[in-house]
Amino acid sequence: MRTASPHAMTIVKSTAPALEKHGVEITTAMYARLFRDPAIEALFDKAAQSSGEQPRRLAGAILAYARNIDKLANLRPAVSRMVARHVETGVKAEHYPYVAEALLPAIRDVLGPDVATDEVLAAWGEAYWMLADILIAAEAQAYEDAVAA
């Protein structure tokens, strides 16, 4: 399982104010990029997208992650909810690279290259894959548990 370096964690935590201010704009831009692929778009609740609920929820989750990246135990309940939702909607490990490829450029698009520098995006890349690995492992277990039940 990948981890983010202490330096990356510090950078990610430092982006929390920008995420608080621009989070929904970032997630909306991310979904626009992600939904260029109709197969990926089909995994998502269209009503939650059109109402803005899903971009708001994800923005809140990203902000909570930025604030707690060094205290992941604080995020256990949220991670459990994400895992349950991902299993319910059929999210698989192979979907995570698509999200990374949409999220990181959306951060730069919204915050601009002066704020979302290469160093910031590299830190967020580390952070993203650390969380993705946690989710992927928990989802794999949940899928196994469902098959066994």
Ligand code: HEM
The other form holds:
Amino acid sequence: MRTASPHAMTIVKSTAPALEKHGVEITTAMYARLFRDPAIEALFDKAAQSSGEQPRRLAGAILAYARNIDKLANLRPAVSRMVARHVETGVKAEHYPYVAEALLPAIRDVLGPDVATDEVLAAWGEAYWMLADILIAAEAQAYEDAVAA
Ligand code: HEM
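Now the other one: the form predicted in complex with the ligand, given that the block above is the form predicted on its own.
And the full complex, kicking off with our chain again.
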């Protein structure tokens, strides 16, 4: 399990106001990058996507994460929903790098290099992988439980 450093957590929390303002723009840009790969696009439900629901949900999750990165217990119900949805749609550990490679450049594109500095992006990189490792572990367990049942 990777953990973000206290310094990275402080930076991520400080980006919450920018995320609140530009979150949907960021996640919309992220999906545009992510869906350049048809195998990844196929995992997503088209209806939720085209209604703008999925970018809104992800933006909400990212903002809640930025605010609670040092109080992860607050995120437990949200994490459970993500895990359930990911398991329903067949998300696997090997998909996580694609989202990282789409999300971080989207943050840079939308916020611009003066706000999304190298330091901010590195902090978000640490934060992303901390949450990804939590999700990956919980999803692996859920897949195992499903096989056992
Ligand atoms: C840290 C990384 C991630 C976060 C924070 C995240 C967050 C979320 C959230 C908040 C939802 C909506 C849950 C709900 O319905 O309430 C969701 C759904 C989903 N996620 Fe993720 N996710 C991550 C990684 C991934 C990855 C790596 C993939 C696969 C490429 C993926 C694919 C999906 C799919 C297919 C859905 C269902 C979408 C739909 O309803 O159409 N996610 N995720």
